[in-house]
Amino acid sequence: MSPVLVGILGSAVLLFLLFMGMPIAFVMMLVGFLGVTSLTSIDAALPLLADNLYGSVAHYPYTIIPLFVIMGAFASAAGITGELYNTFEKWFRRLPGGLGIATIAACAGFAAVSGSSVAAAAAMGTVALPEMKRFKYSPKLATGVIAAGGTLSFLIPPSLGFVIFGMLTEQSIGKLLIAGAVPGLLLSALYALVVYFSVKINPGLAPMIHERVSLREKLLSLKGVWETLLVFLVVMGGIYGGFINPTEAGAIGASSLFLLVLFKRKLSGKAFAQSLLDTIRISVMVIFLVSGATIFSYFLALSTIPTTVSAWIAGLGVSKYLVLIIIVTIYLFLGCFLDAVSMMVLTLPVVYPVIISLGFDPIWFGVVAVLMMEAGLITPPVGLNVYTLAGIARDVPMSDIFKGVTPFLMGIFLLVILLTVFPQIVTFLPNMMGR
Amino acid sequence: ENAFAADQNLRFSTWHPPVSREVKTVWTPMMEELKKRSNGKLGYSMYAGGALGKGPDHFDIVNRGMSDLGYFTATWTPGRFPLTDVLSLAVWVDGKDLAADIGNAVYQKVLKDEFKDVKVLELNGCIQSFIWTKSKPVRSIEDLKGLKLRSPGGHQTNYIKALGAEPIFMPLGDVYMAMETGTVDGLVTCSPLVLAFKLAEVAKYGTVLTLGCVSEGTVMNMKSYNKLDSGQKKIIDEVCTNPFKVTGGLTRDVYKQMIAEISSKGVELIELPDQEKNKWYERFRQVTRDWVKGLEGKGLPAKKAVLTMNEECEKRGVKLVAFPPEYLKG
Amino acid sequence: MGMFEGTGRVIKKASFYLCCAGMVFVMPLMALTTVDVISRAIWGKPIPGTFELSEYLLAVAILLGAAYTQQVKGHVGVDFVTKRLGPRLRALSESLCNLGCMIIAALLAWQGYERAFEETTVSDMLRIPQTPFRLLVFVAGITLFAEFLLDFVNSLKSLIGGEK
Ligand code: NA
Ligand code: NA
């Protein structure tokens, strides 16, 4: 059997087992293991699972996941997030989906700190979901907002996506990161519009209280949140000043909040233990997912499907924009199965030269590629952000979350179209840079 | 003997990015050369950029047969190839062709025991590495105090410690983000990888003083090797024993271009006065002494390895600056 | 049946306590990183080995929590097809899935054990061996296996029960 056929068969088995309800991390491990066995040898495949799991749990960048999740748990316990959302509610009460939009803004803020979208989904999920629930937001909208908002971390710098793209294409990573800023803000705005119109069309998604809030009351409500905002600004300053890294920011945030809740006596022993248990549950789930996705990616790499498909595109010889549409479509399709980093490593070496020879701007394509990877995080059947949310909002069926994020996917498409028509949106900032 | 040998498709795996100089000028040409010399019987698939596993996994990727051939870095799995660390002692080597000559000779004499399970095609210490910093120029040992430097592991970690800085061990792929976000203030690596991982964008200064570099090599899965007929084995041996020489990639001539390229990207290269250099070297020598003592205590012939390394370097007109001179007196 | 339920309780308790043992390591992870930053800010000196110690601490917390996470069904799966199945078909698919998971858990346990003792790699700075931490992959595997076995037996029970 040819490797491509084995790859297709493996993907079919993956889908079947997914729909049977087998935990996703283990499906990807199992199919990846069987696939690697059939494409190489049992000797090569046997140690893969244990080694990869160890490699994933002993990986410094992932320490950010438990640290941010527990920070969120402490912030809730201290009443900080509650107060934050009370303030948001007072200010944005008359804006349809106001709290959802505020959450998107918070996600964008988080994205400016962290480059990991699953970490963003995990942390924001712990913090914002209960709050939106408190204000009677429909679970579909609430989870959709966070799953989509979490993907912003991949686009707004610091972004791992651009670092990988830069290395694979010899483009300046600095320029790419700068180039990601404006589309990142645009996408946040589009997401906000999606929330606004969803609620406009279906007011049941986010019930509105029509009672007016006086300006005095609004200003007074700021009293409860200025400390939080100050802390956020200090942390951002620390990160952008190069003094601390995002993981350290998570640790410091968690430690100071821990001291705060101890001091305010707002954390019972039981609540503390529950925060820790939740933190572990969410971190275990996320890291096992990542490990499974990695193993499955090795299998797909061995199947040569990504390179074969890329080579096919390279040989097409059709018009510029048709090739672009095909590439976007194929990325969406591959994004259904592959994690973002593997997808770039496997396809870019072939796809990128084609794009350049057609006369597209390399930095511009970097942004489009990263946008497609972002979409991959929320498209079914394999959407890591959606899975992460499903693990946190355990009373919300996964199909509802996938339905909830679909309108946001439209936001991504809209942005790709916008960027294709007006490439200057991407290129003007990096072109202003010296080197 | 076997005129009808089946066509082989060999997987080659490396952590170098697909568009890096390593892949473009060494690994792809090397595999092409195998194909050419075998009249197309030895085909290949290239898995660059860690498509089959992360950097430190590369020895196992080949050893277990995920890939047939591959390039691995011994230093990234500290403690696993203890004697092979001898290839990463501080030495002025400015071309991989030269590094592989030295590495292969040392391998034949003292390192064979550490690689019983795989077919070693070549071993090399990487090209001389320097300290690259984000915002603080390093002109003396004092400047290093408290700096967090990414280390490739092994002796480089000990050197960084001995110089008073703080080593942080991490794979190269993570360094750009770590520099950008301030997880590290700088790094120790060789110039080709500064280019391959685009670090000239985040590093402003390079201090030109060799800290040696990691021990690396090209290995082949034993079963995959044994499957080949004797003619094919011979081709592999000829081409892969010094792939840098055969392909002309990453040789001493290329090195000069790379240094110029790094400068042109706006990195300031800092030369140190001889007196300052000697201060650094003396600390490196002490690291060698401690390392030898530690390994000899575990029954490994570390002193012999250092002597062999020095001998092979001298033979080729290369200075092993970390070599403690008293070793020659017996 | 009584004996099975007794064993089940023991397994569940064991996973829970293991997770408790693991989760407390989040606190030193938090504290270590914080103290490292503070020490850097005040004395210009980081805590040696913070980076690699963090990795080991994360490994302990995650691997010890793996089985408990399964116990509370924290490893997510897709439910929109199985939800529509009848009780018997659903029990059948659950049994099959649990069987698949048992294979993975068994492989993790077996290979986790083998690899732990093969591994001679140490951490770069502090020279702490990986072996004990890799051995936790074995612990995670074996406890996950036990949890999946419980789920498997339960799904078999409802499969047979559904036949009546
Ligand atoms: Na980001
Ligand atoms: Na997807």
Partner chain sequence: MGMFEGTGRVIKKASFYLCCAGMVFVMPLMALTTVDVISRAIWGKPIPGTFELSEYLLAVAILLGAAYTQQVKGHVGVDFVTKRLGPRLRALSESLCNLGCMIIAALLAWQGYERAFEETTVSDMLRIPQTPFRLLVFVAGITLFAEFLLDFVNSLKSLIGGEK
Contents of the next structure:
Amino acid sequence: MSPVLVGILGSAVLLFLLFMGMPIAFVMMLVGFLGVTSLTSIDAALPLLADNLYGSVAHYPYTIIPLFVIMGAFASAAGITGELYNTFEKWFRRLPGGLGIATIAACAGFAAVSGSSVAAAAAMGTVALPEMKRFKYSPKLATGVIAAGGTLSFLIPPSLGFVIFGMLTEQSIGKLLIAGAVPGLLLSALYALVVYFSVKINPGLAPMIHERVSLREKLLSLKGVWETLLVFLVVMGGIYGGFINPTEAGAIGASSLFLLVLFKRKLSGKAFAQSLLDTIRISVMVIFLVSGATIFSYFLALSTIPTTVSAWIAGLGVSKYLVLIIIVTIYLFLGCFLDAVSMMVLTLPVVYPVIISLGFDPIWFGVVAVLMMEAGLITPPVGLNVYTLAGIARDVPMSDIFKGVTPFLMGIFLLVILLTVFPQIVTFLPNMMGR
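Swap state to the form predicted alone from the form predicted in complex with its partner chain:
What follows is just the one chain, with no partners and no other molecules.
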């Protein structure tokens, strides 16, 4: 049996086991192990399995995962979400859909100290949703804004999405994190425009708030931003300047937020224990996924499928942008059934070599891939952010939340187009880094 045929059969078994409900990390480990055994020998497959499982846990740069996750937990405990929302609410409340725009701005601010989109959606849901309900905002718009705004934590650094992409592709995590900054701000602006024009077209979605806020109140409210700004500048400024690596930046960010929580006396023993448990749960899940993806990647490499697919696409003579459109469409389809991290670890072993063979910049593609993972967080039926909001807004049907979040997908697609036409938006900051 040819290596390519073995690879195709292995991929078919993988898809079958996924649809049967087996966890994706263990599916990739099992299929990868059996595939390597088939193409080489069990004497080669067993050490590969053991080395990858140990290496995923023992590899020093991977400690960035729990550090970025716990940053979000400490940020929530410190009340940063509420302070950010109160600040931006005063500045934007009199615009059409002003509370929704303030929510997007607060989500962007929270994303600067948290790498978890689900945590961002949950934290902002408890703060912003009651306020929008109080001012008679449409439940669809209110929940859609929060679900979409939460996805910004997957793009704006520190982002867990870029950490995973860097681990799987061996690209610089520091450059990937820096590359997400400008696109993250652009996506925030596009989300805000979606809110603004939705309300302009249908004023019934969000009644205007006529209560004025004095300039003095607005300026005083900015004190709620300094904590976020300080942590972001220390973490990302250190990476950009080459003074610290991403792992050290995660440690500094987590320590800073921990000290901030202690200073504010907002961290109870129960909250601290829950933060640690959530961090352990997410970190173990990600590490097992990366380990499984690595083993499966070895199998695919031995099967020669990635190189065969790359050569086949190159022989078609079609535009590389057509291939990119096909890949983006596949990601959009997969986002309906897989969570963002699973989608990334499952597809990159095949998609990444194709992208590189077509001449696309790997850092640029990292941003595009993360954007499509964001879309997966809000697409039915497996939109984790939507499920998170459904648990908070129990009086809003999940179908209404999906309807409310759909217009924000246009913001993601517009940004992908913009980054494709002007890739320098992504690459100019990483290219200027010291190291």
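Positions refer to the first chain, counted from 1. As the structure is a computational prediction, the values presented were derived from the model and not from experiment. Heads up, when I say rigid core I mean the largest set of C-alphas that superpose within 1.5 Å between the two forms.
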Displaced residue check between these two forms: residue 29, CA, 2 Å or over, core reference: yes
